[in-house]
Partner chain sequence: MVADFTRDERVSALIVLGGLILAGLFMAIAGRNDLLGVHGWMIAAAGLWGFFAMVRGFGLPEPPATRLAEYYDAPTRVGLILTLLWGIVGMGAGFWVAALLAWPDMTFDVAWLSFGRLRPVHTSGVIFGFGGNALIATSFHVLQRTTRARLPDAISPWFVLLGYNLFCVIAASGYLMGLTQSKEYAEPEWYADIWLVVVWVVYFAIYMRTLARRKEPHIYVANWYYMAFILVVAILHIVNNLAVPVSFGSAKSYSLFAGVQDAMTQWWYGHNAVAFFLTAGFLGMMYYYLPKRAGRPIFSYRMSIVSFWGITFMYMWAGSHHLHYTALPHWVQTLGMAFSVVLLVPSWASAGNALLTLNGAWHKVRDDAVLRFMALAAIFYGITTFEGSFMAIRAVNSLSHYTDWTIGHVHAGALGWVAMITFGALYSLVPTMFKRERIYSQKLVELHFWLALTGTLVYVFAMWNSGVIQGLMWRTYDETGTLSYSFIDSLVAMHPYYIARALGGLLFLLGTLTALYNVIMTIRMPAIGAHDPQGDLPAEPALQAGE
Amino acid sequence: MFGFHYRIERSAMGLVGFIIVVASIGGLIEIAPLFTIDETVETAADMRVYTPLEVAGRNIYIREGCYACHSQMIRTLRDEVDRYGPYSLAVESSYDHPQLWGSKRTGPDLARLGNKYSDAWHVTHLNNPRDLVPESKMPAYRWLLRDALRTDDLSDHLAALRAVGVPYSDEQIANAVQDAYGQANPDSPEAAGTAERYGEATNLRVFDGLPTKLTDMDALVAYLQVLGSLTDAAVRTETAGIE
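Taking the form predicted alone, give the structure of this chain alone.
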């Protein structure tokens, strides 16, 4: 074995060729499954897209590094399913760019967080986690409640997502700003348009408790409250498995 290794090292071209062969084997092992992706990724007719406000909240989630401590992928392990709910399916992340599965769990997995707690709970927790969980190591994000949400670029964000496969319509892209405001202000004229374009399942409420101002907190809480509820595919899969 070592003799072969020594002989390869004496030839620069031979060593380069051997490295290419070995690297190609690893590459093929990673790439080959992609050719069968249509057979391995589930489909879900009820799959919904993120609203503009939820897209903004997801961007804030990434900006603040929340993915570094929280995964969004429940594995098939019994203890994870018992704690968090049905294991994650690939289809649930089909509109996520980038995907935020992760494996670091300094904090709990968030794949099924949607509507598990009230909006007020999330606002309090994000403002100062230790007000609710004294032993929490999570930093406080007090500026989220203070900072006004930037909305002028939401149409561009939706257009970019459509370019990579998310089925946003021209109408949804054109009305992104109004729909973001309408989702966080259910008594406003814009709210009806938001519900019409994104469906009755859309969460329409004052997420941060401040109806006069659209904040980063509105967006982040709106995003957290939809995690795991864009489709019922995982619940149907679990039910089918039990039956």
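Think of the rigid core as the biggest set of C-alphas that the two forms share within 1.5 Å after superposition. Positions refer to the first chain, counted from 1. The structure displayed is predicted, hence computed values, not measured ones. What changes on going to the form predicted together with the partner chain:
- Taking 2 Å as the criterion, Pro189 does not count as shifted between these two forms: its C-alpha moves by less than this amount when the rigid core is aligned.
- With the core held fixed between these two forms, Gly27 has its Cα displaced by at least 2 Å.
For comparison with the form predicted alone, provide the form predicted together with the partner chain.
Just the single chain follows, nothing else.
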């Protein structure tokens, strides 16, 4: 063994080749099968895609680094299920490019946050968390209500998401801008199109409490309110796996 090494360490290309081979094995064995073994991700017939407004909201969540303090992955542990709800399934984040499972809970897990609080609660809380939770460590995101949401490139966003595998239809891509507006303005003519293309269960509301004006707050609250409700698969699954 050491005699062999004596020769290898005299050859730069030999070392390079060996390092690449030795380092590649682990990843190949652990990652490649995740794409081929069917049981890795459950099937959920009712799984729906994010609306354009929710996509925009998710991007604000990413922009502000929310994932640094909030996980979106409830583990199969008794206390987590009691605290946050049914444990997370792989299928629930199967349209999440990238996933936001997170690695740290400075704040609580958000995987099942959707419809837990009212829109008004979220708006107040995001504007200044300490108005509602005096001990909170979360920053006050006052600019979310001030800044108008950028929507002009939403069709490009949906098209890019389709390129990586999210099943958006041509109509959904073409109407992304109107659909975003319609979702936050339920009384507008655009709202009917949003409901038609994304389903009756879609939340159509003035999320930020400011009619007509589409803000970053609209998008972020729309996203937070859909967390955990893209599919009912987790609720239907047996809780046998809890440890």
